[in-house]
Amino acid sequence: MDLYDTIIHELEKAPGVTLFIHKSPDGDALGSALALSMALESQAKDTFIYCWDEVPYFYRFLPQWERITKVRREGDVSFYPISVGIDSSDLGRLPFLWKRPPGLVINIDHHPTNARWGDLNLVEPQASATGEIIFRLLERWGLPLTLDMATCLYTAIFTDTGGYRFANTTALSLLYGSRLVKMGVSPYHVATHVYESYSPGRMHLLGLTLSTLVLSCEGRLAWVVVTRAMMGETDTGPEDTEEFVNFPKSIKGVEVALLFRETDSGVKVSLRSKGRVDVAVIASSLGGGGHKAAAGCDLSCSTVEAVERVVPLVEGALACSTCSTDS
């Protein structure tokens, strides 16, 4: 019995399952959790889905999104005999949990930096999205996919590949997308909601953010800053900064882009690379994690201090990448 079969066996025995998704939820975490929840409900299993943050408004087209409950205290969580962490590389991504969940803990993720924090760790770094893993799990289980489930899985894969633009796009992710479209998913419907349903405030915030643009390393590194004051001025929230880091990354010659977003407790740093620099290594050294081309971390300091701390690390990595290329 392989890990997929073991997980299916455990899920089949449970009367209910508690699902957790990481703070600042993205399309992969949301779509994967909702699809798995619907599959479990189809097998007469009760489910709860919890997240530290609310569902971003541009993901509220996802079927049953309102079932995701925002929690800030573990005391508000109802635990079933099985807990499943979705798209969460470590427990730090689930700040409402003071400790490891009780009962059997299943960890389903695709981040290379995953800490294997579960009893059963279905971690596949080669997967473009956690949605791919959920797709395979449900197929192995033999459960039919409804259109709602397919829409959630398509959104998971579509968003984590940047609309099939990022380096993690594979023949398999394209194949899964094709199969989900054949089930009735509308690529136009998903793309319109994800990328063309932003608020005017977000556009204003983007303008303010781009005005902070700084380049270094002869144009190989670029970064921008978002402060709480900027979000207050534009009546926006953290979810409105999703994808902002890709604007400095889109500049010709830039190899690494950074977004420093001020939070209530410090700064969230998003790192993106075009391939030569492994930003997951940098993020991990700062207590975060992610993928070679996309990673992040949270720092307890000011934005100025965060820039002073992170930028030299990236500049050093860029210098090393140049030396290794020249040698």
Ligand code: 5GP
The other form holds:
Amino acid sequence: MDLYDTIIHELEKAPGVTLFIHKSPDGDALGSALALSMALESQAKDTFIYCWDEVPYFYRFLPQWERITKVRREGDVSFYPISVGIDSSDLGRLPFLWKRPPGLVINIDHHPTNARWGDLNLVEPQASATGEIIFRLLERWGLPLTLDMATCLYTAIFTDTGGYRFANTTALSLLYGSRLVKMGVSPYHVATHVYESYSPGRMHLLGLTLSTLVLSCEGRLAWVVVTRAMMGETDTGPEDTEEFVNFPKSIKGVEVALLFRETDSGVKVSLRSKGRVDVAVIASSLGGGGHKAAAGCDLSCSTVEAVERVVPLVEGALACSTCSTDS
Ligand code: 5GP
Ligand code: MN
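In place of the form predicted alone, output the structure of the form predicted in complex with guanosine-5'-monophosphate.
In what comes next, the whole complex appears, and the chain from above leads the way.
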């Protein structure tokens, strides 16, 4: 009996399951949680899905997205005997868990920096997305996938691989995508909603953001900054900056790209690498985490201070002799 069987055995016994997804939810967290929730409901189990933030507007095509409840106060959360954290590497990603949930806590994730914070930790860093792990779990359980569940799982894998572009794209993630499409998922439908349904304000914000571009390390490091004033001016929210870090990354010769986004309490830093530098190590050293090629952290300081703190760390990792001298 392996971990998959153990988790299935536990889920089968439970009358209901509480699901948690990380703050600033992405397509993987949302799609994985919704697919698992629908599977559990098909087995006559009640589920709650909780998140710190609202579902970004361009993910509101996901079947049953309205069932995801935004939680800001302790009393807002109801617990079933089993809680499952999804795509969440540490408890800092689940700020509404002021205390440990009662009952069994299961942690399903694919981040190498996962803190193994559950009683059962199904953590597979080689998986392209948590959606891949959920797919395997449901398959092992022998539950038939509905088109809605398949759409959620396809969105999870498709978005976490950047539309099957990033370094985590594998034969298996493509095979799962193919199998989900065979079940009826429309790749065009998903791609249109995820990547072609933005607000005009987002485009204006992108313009302002790109005008902040700075390069250093002989063009091997690039970063951009998003301030709250810029978001106010363009009537946009934090979700509108998703994917922005891929623009500095798309410059030829850039090995690491950074996005500094001003938040209510400080700065959210997104780090991306084309492979030579492990940005999860840098993000972890700053209290965050993630993957080798995509990581992030929250800093309690100004954007200027955040740039001054993070840029030298990346320059050190790039071991660049002309750091900070060019722009
Ligand atoms: P993003 O930059 O798109 O927000 O996140 C990139 C990756 O880093 C994702 O896999 C995300 O889960 C992880 N990540 C982002 N911010 C944090 C953070 O503050 N803490 C941890 N542990 N991981 C983060
Ligand atoms: Mn993920």
